[in-house]
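For reference, the chain that follows is the form predicted alone, supplied as structure tokens.
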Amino acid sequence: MGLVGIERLKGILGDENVKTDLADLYVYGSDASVHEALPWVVVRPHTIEDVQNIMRYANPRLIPVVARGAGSGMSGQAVPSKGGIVMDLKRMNKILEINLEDTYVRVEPGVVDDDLNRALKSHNVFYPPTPASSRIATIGGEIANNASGVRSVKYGAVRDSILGMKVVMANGDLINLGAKTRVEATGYQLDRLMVGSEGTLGIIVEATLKFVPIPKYRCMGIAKFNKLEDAGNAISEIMSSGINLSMLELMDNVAIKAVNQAQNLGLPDVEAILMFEADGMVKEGVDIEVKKMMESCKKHKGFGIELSYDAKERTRIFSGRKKLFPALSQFKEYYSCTSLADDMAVPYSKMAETAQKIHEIAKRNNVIMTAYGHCGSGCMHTKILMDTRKKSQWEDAKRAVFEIYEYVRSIGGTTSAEHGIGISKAPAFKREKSDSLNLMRAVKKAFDPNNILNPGKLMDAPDDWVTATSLRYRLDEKDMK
């Protein structure tokens, strides 16, 4: 980029919002994925007329820009692999506008989704698709990747939160997209697009989101499985059965394993957990939701079956689940764990046989993986526990990370349910959507020409996501040679 491009930049910003050095450079090279690659420069926007000019000096010079918000992204979407711009939109952080009259709240890319639903509290409200990264993820990321979270069976992911958008094109034009109101049929719905597209059509600078009243009524229960096939079939049961469900949640054995001996929680050794929730503003509908859900897992061998509506209660049945990712980390002394084939959807149906599916890959592969997730939405998470330090384990992984998505593939699922394609998900996603990935690039080049809005990702990611960057992780030199 140069002195001269440094100090351009510098001149539309100020000093203070340029990066340079090799120490910030380091931290914006990566995010919560296996990936890492430094970026020519960082540039931290406070208006969306500094998002303007930043993209006006950069369109025409060809010059990368890769938007980010909390760096919370499990695959690579945040990582600059073409070198360029990273753009830092934490600092577009206000709340712009909350209106209980017609229920919806504007807000800057750079406000975190706990701080959003804390402002939302006092007027008795919230905004749904949370994920288990709230604390730190912002709402332009969560846009990007369409994410969601634990109650997205019935309140859905952030698509349908979603009202209207501004967005900054990638020659520095502004356009708003979408609306004000609950319904739209107004030609093509752009902002839908914007959902999900992963900073590769335009920069998010503001967005309406609709919000919802907090149910007067919660109730949790739990229920043991000893046969994850049990635990499966009392999915299938549930999901097919109308219950008004507000979370749905599966923990395998190694789930249970980790966050026993990381948080010494004494959760049973049993082969699955299932964690069910019903909410409503009348308890006896909670009521008449909650006992139905119990009697599908008794009726398949569940047991051990606590329920609760007391909130304190609830934290303790949910501090397994809320606590797992971090568990899993420490589940075994040079492990670490990786996001790499993370969060597929995959038919109710096919729950149980998918994460049985995923520990036969494993244990063939050299491998540990969990299988956890969100069930009542089909999302099943895993993550892949090896030593990084070896690179026999990174093949291992490649293989494990085929194998489970061409089995995903094979009963009709899908690569990614929240998380996103990015770089790690990039060649199973280009095998699911082979038919479309034409079209998609059609897409890409109407909205961004030159091809500087997050390049090299989705469609346009390397078939080889192991060495597509540089790894987060170092190799033992002598495994290397």
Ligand SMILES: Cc1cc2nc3c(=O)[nH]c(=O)nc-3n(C[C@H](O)[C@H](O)[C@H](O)COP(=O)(O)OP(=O)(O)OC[C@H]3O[C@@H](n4cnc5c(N)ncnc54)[C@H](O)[C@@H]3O)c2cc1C
The other form holds:
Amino acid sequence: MGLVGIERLKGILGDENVKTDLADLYVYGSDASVHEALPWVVVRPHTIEDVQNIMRYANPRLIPVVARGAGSGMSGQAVPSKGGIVMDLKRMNKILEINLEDTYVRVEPGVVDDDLNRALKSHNVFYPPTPASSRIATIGGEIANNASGVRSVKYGAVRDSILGMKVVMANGDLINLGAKTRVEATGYQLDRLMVGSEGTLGIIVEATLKFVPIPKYRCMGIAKFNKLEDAGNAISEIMSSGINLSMLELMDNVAIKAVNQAQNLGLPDVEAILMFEADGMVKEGVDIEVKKMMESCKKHKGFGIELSYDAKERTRIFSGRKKLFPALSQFKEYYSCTSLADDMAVPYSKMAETAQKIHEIAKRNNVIMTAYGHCGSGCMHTKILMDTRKKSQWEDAKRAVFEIYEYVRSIGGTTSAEHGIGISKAPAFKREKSDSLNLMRAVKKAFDPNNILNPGKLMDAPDDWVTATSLRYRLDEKDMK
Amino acid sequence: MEFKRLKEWKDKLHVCIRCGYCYEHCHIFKITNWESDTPRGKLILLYALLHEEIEPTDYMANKIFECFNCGRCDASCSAKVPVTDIFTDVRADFIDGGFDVKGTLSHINEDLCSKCGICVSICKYEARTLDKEQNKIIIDKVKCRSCGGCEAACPSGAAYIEEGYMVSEKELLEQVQCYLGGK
Ligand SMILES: Cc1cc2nc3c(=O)[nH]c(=O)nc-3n(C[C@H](O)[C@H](O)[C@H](O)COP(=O)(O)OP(=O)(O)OC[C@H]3O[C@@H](n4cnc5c(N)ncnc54)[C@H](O)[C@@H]3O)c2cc1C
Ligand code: SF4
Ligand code: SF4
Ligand code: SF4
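Alt. form predicted together with this ligand, vs. the form predicted alone above:
Everything in the complex follows now, all chains and molecules, and the chain you saw is the first one.
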């Protein structure tokens, strides 16, 4: 894309909304994943028409366009692996309508999750999917990844909070998907197809979301376990006992240590802790649910159980979990916390086994791994902690990632629970979905015949994630301590 | 040019997971809304500079000097990347490298300055000195934290903070007037 192209984009958006300096390109070339690739230009639309005009410019010229929210994705979804235009949507951040009568909210895609919930709070309602990254994650990015969060066990993932959306297609056409009503059976549910599409099918320019009342009572508990296996068994029992819980989180010892080091929270140095929560409008109901969860924990040798209805105390307990990913980087000197094999979903009955398996695989491959996650929704997070400066560690990581996904598939789990596929998880995703890849490619072709929307991701990503793009970590063994 | 001080932070730069949590409250980001103006963005640039993948330019140098040292980024980072300490050191590298920067720094209008030295005594970061030989106020660009204290204290209107970041006296007044319903 030459100077003429840049001038055209400036003509569409104004000089102040187009960046071509190498410094800017560098910054927009990475996200929270291990990948890196430079775009040719970064643009910032303010309106739907801006987005349409960018697409109308790019499509006939076969210029890749990568939508970007906060760039907090962990699998390289927003990394422009084929170059092209990065479209930063953070300036389209207006809450367009809060409709209390019909219980929906209409937002632009760049609205930050926490900002939306701050606006909804004064009406005593909330938008529940809320990932741990809600302080910066945008609604567009959340939809495109089907994000979920700690309360998804009760309220569902983003896909369960979507009523409809407006999408700009690859050729610049604007389409309306879904409806504003709670139910809809009017043909193909194309709005659902956009969920988890990772910017490969269209640009989401507006979303209609449902919200729910903020429960009057929330009670959070924490239980300690001397054996990870016991915590896993407690999860399995809680989930099969019919309790309508609103949160169930696991942290293993590596995660506990990291949070304590980073935040001085004084969490107990045990093999595992479970954090659980029930919520509701009637306190007695919440009491019953919490009591049942306590009993399950105790039955599986959980001890030191503490409960709190106090909002401040709940926030304190939970703050460690919210900042766990960055905190893990503190675990061992010169080790970085890489977002790899990070968010599988496994059947409840396999939680304990998976947690153990993760540590086994880590040991075998000379890396450190942790087991934590929104276990209530079956999500098992891990991260790979390693010395990213060493070439051999990347080979170790590659083996570990492969083994983890093979295991997860063998027990009926799935590659990604909420962080999406992008580049790093594409090899495992392709193995898991081998029988529907061609259908997915046909869908992609129908939406984006010129393959300009976030090309090189999902089914079109390379089979080796290590060499798929440059790694954003530099190998550097010369003056290593 | 050599980034002598930046090199000392190599390992800390490595620890950043690029989560972006540090930019949630960053005032500079809230003003410009470009990711290259976020603390995360600047750390990415420094990482590239450190590995000699990009050449330092005035544009980059200026970005690193656009910061109010509020420390919100440090407080948000659970990976404990000492963001503002890194920025302070790399600023000194840029100054040593001969870069002329404006950033969010304070300045002096020589024509208005009466050399009273009030700004020197008000600045708690010791960023201002009165050079008796040259009879002028000297500003240390590494020490200045863009707090605006000198601008508020200067009786001659000679000390001022760079405009465009909504914190200069003029811009603050405009915002207050706007809030109170004026123009
Ligand atoms: C510390 C940390 C914790 C996290 N915790 C969670 C968690 O608990 N749960 C969870 O689900 N995720 C989590 N994530 C991952 C990530 O934050 C989420 O997936 C989030 O939804 C991404 O939003 P974003 O705005 O950053 O999107 P980006 O990273 O900018 O983009 C992600 C993808 O969405 C596409 N996209 C963005 N906007 C649009 C749009 N308007 N139209 C079409 N496509 C678009 C992009 O092209 C890209 O493919 C976490 C990340 C970090 C760094
Ligand atoms: S400096 Fe800290 S908060 Fe900022 S991106 Fe890096 S790890 Fe995250
Ligand atoms: S110290 Fe600087 S970079 Fe950090 S949040 Fe404040 S203004 Fe932003
Ligand atoms: S802006 Fe603040 S730190 Fe800078 S010279 Fe003035 S008083 Fe000192």
